[in-house]
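Read the single chain below, which is given as structure tokens and is the form predicted on its own.
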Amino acid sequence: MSADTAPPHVLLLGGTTEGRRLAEALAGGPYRVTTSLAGRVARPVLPPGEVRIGGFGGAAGLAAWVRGHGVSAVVDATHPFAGRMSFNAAQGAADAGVPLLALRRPGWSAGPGDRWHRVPDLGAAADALPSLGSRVFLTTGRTGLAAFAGLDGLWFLVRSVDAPSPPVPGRLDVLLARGPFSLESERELLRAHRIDVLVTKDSGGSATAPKLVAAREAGIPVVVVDRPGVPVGVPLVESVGAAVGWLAEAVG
């Protein structure tokens, strides 16, 4: 098949529940989709299409991977809170002059008796828990934990999909585990652990959404870390839908 006729080729930054959906949208379609996971999670959830694993090395080598395999468009689908890939992401699709979308979900709102208290980093979420509470359901993920290795007078319970590596809490639990969770089981594990207080990213998306009106209904406080911003120019859109439309306008 001639460069001319070849289905335009979408590299799609994923490891998420949309980028996910997103590959199956565009499975059987007039792209040829190449799907690229970032490797930290042991037995991801592989989309259809095709499938690198692994980074890029910065924003150069993502640059040239699109020059070096034909790549007509670049979705970012990536974690919210994936912002050095999302930034290089900019920056690779910008040198390779290629179009970019960042697609992301919607980010959690707070509603009535929510007790939230808005942080913009992990750093800050780590400040804020002394004055908050001395028992911590922690699920900001297995990175990031050194944030709060020096709470030693604090208890975490950590869940994340694999183990954490140090540095972490002295004073730790993990649970490992995989959402969705629902809203009777979060309302257990915060009995049984006798939790306090809450520390969670705004993830957005409904599979960890019920621990937040687990905490509702507790009284909890909930500290939630802000996500970063999309980089500056990087048009957004919020639904697989929107990314489809856009991709057709993109690259035909």
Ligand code: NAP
Second form
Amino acid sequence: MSADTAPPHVLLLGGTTEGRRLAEALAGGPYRVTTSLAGRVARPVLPPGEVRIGGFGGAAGLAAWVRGHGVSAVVDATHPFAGRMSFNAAQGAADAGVPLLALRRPGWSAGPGDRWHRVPDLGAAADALPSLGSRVFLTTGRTGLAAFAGLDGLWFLVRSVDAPSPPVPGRLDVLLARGPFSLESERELLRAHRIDVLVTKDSGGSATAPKLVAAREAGIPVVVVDRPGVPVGVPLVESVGAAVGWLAEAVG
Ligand code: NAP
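Okay, that was the form predicted on its own. Show me the form predicted together with the ligand next.
Starting with the chain above, the whole complex follows.
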């Protein structure tokens, strides 16, 4: 196939449900889609299309990959908290001269009965904890636990897909699990571990939202870590359908 007749090549930076859904939506054409995964999870759920695994080597490496593989557009569907990758995507796509879109699921909002404390980062979450509770359900993932390592007076239940590595809090139990989680199981987990404060990132989506409902029902305060935000100038959509529409405009 000549370069003129080859389907436009879309690089999809994934690692999220939205990324996988977009790959599924694009599987019928008219694009060649390569999903890129960081390689953090031992057994990732693979999307349709081509898959590459591992870092690019910063923004320059991503730009080189884009040029070398004839990529026409990049969609950054990484997790709202994968801030470094999103920054690299903005820089790398600009350097390579290809359009870039950010796809992010909407964040969560507090409703009646919620006792939420919004904080800008994990360090601020750790600062807030001692005044809120002593038995913490920490659901911010296995990285970044160093921020909580100095809180010796508190006990932590850490839930993550893969096991965390040090530094971690001195008093902790680790629960290895991958969402989605049901409301019933979240209620039972809070009760069984006598949790009195929950920490979460504002990840959005439905797969891990039941813990927020369970916390509301139990009157438990929730420390919500705000998103770092999409790099300036990068267009943002919140649905797979909107991303498909953007691609049709940009390169279809
Ligand atoms: P990060 O801090 O923003 O990225 C660190 C480095 O990992 C990047 O500089 C890049 O390495 C590499 N990387 C990240 N995403 C990549 C991708 N899709 N393809 C190729 N390389 C990638 O990211 P993170 O927070 O460690 O998250 C890593 C991955 O896990 C992301 O793909 C994200 O979607 C997924 N994830 C993250 C979270 C979270 O809470 N942060 C939750 C669920 C899933 P190079 O500089 O070498 O290119």
